[in-house]
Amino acid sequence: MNWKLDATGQELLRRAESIAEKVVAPAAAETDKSARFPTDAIAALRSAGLLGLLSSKEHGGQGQSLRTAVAVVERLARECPSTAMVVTMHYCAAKVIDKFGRDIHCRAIATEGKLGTLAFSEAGSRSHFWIPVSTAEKIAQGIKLNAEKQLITSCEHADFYVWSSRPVQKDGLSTIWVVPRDADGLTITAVYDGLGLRGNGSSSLRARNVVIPETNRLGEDGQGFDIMVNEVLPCFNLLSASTSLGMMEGVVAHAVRHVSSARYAHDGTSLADLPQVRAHVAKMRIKTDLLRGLLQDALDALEQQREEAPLRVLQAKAAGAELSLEVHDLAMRVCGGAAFRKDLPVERFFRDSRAANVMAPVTDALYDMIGKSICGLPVF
């Protein structure tokens, strides 16, 4: 489990581990059952200074790298993937705000522990999140936004949205903004009640003539695509992969405990005494370790600015989504009928594992991007 963290990163990971064990794990089943947002977990992470993990020291944050964020999210996902997804979206938003935002917003996240999220997904552009159809218009009072956003994680609970729109005046595909949750004209139109990741607080969001200061723009008008690809995509893809990895570690642990303890009455042997069960467990471990190795190499490639770093970023999310499906399918198989019961967490992890494949950029789109990269073609 060596993430090659510095001393501060190791201490922050220890804090996250304590929260995962004492706060996240005990609430995980109810978070899923009731589709309840993990308010207590987020409060604990805030108190521990972990919501400011990626915020710069200049703004009062921890000044840690993406490597530490990956380690923290992976640990949370072993207990509750919904909580890990909330933190993933927060770190993506916090990273962009810290680099491009106003000091007041940067410090609100770094020192006050305000919660951020991404508001990129739209029904009109679907998985092509980099081509928003929502609009931004310059008026006397500032910028007027109109949009139909969908599947916004932490929607009702976030303090800030990192928001995409069409450019105001310049050429380009998009422009990025900070939009406060309490802005007039924002309405939640549909609350997510789905198969997995049920506690991530996802909702659809309508903006009708929402006015924000022009100074809430992140980067230049029309620069949104560059910010999405160069800042958000590496962060989201690697944190998504770490969420998949944490789920895999979690379900492997639950499956091993089950097959080691479940016994036949006639001779006292366990399920683990069956060679076919051990073979499936071995496959689960190998696939989990494969993802861990790829994710660690992707982090190395980014930090070392290696030529293949963009490719590794794409590969990590695709591999995480696909390998996670395989591992969770095997977990259901080796645990048999017990896996279908709610008292064993395998069923919950199995449902949660379905999300990564269809979360933009979806795996099929990633395969196309990876193929283009390998063949020397433009990715976008």
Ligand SMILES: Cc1cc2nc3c(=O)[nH]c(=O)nc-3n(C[C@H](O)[C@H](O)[C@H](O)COP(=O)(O)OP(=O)(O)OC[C@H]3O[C@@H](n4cnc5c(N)ncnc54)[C@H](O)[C@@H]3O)c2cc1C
Second form
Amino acid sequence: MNWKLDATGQELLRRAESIAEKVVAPAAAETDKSARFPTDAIAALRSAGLLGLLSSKEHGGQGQSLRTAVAVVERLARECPSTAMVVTMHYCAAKVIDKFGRDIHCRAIATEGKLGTLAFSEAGSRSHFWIPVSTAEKIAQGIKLNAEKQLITSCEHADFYVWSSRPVQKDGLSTIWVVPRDADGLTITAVYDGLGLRGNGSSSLRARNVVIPETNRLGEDGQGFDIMVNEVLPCFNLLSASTSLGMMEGVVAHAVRHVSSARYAHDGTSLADLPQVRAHVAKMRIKTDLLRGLLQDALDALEQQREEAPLRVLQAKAAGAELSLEVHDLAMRVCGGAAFRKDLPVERFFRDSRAANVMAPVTDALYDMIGKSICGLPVF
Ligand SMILES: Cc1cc2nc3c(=O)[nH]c(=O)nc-3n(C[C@H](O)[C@H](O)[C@H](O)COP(=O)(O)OP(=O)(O)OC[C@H]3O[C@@H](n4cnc5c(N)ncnc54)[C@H](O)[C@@H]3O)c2cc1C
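Same protein, different state: after the form predicted alone, show the form predicted together with this ligand.
Full assembly next; the chain just shown is listed first.
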């Protein structure tokens, strides 16, 4: 796939490809079956320097752009969407820390390969992550956090969380912090046993009087919304779209292999000899290539600072989530009973593909935002 990467980006993608083939793919079925966090894959990515991909060279990272992260995540998602989503959340967290964090936190990611994630979603604000209800209070020892977070990818396995709360005292919707996983007062309240992305470890997390240093604040008090929209949203939306794209590539490959090899005994013809099946395969390919084109253009628009870049960022995630549902439905259809009774990994991809639509910003909210943007109304 031509993602127009520079020489370093190509080398990093080659490393990711090797890990995808040798470590991620062989473990993918078991990762799903037993809802097991992909520890070996993350360790391999760490050893290959891929967890520091978006971290700046100044902090010891690879200093790569979102384009390379998109390529890496897409490649991982073709084998194991759970692993791709863990990496997506890590890159989002790493990007915010690299821009706003203290040197010690930046280096922990860039050189030590610590794993991060976003802890934005809450039981109270649900998918409306931009208006958290959890609190941050200034006390003599630092900042005291209280929260009920939900569906936090890598919850038990991350070394730190990029965390949202209401502002301490300034106006604004939120403030962002870095919170170490081993902070006193953090408890996992519900272990993730999901329909799809089962290896994600997306558990619920409670903070009861967790105290962190005030210097763990990322950006200014009350600046959270700006950070979410300007830093996190482009990164998360495009990486979510690349996860959708990778899944689509994966499922198309499995479906084509099946329809080309499954035969009728009476005349030896394959499923691919049926014109209806070929038409469905053609639709799967077209939808996958449509998303790839949109994602490429979103990357170009961001890099060239084109006017439509914010619109492309919203479109890419919505299109990824919806087109992915359509492609996975078609894959289940053409693979018939073999997919239904789990002879093929198609059913696993089908379940994984359901998540993108309900991951915030949820697709229905994105449609509203895109509609507002097209009609010249304020998006937020
Ligand atoms: C596998 C997985 C991993 C996740 N990982 C993380 C993570 O690492 N960090 C994190 O912070 N969060 C994470 N999340 C949480 C995710 O981002 C959402 O917050 C969560 O899935 C929303 O669920 P909800 O039921 O609370 O949504 P609700 O807010 O209850 O939304 C339910 C439905 O209501 C409709 N709806 C809601 N809002 C709007 C709107 N504004 N306009 C139109 N329709 C709307 C949509 O149809 C939506 O699907 C993860 C979720 C999943 C499934």
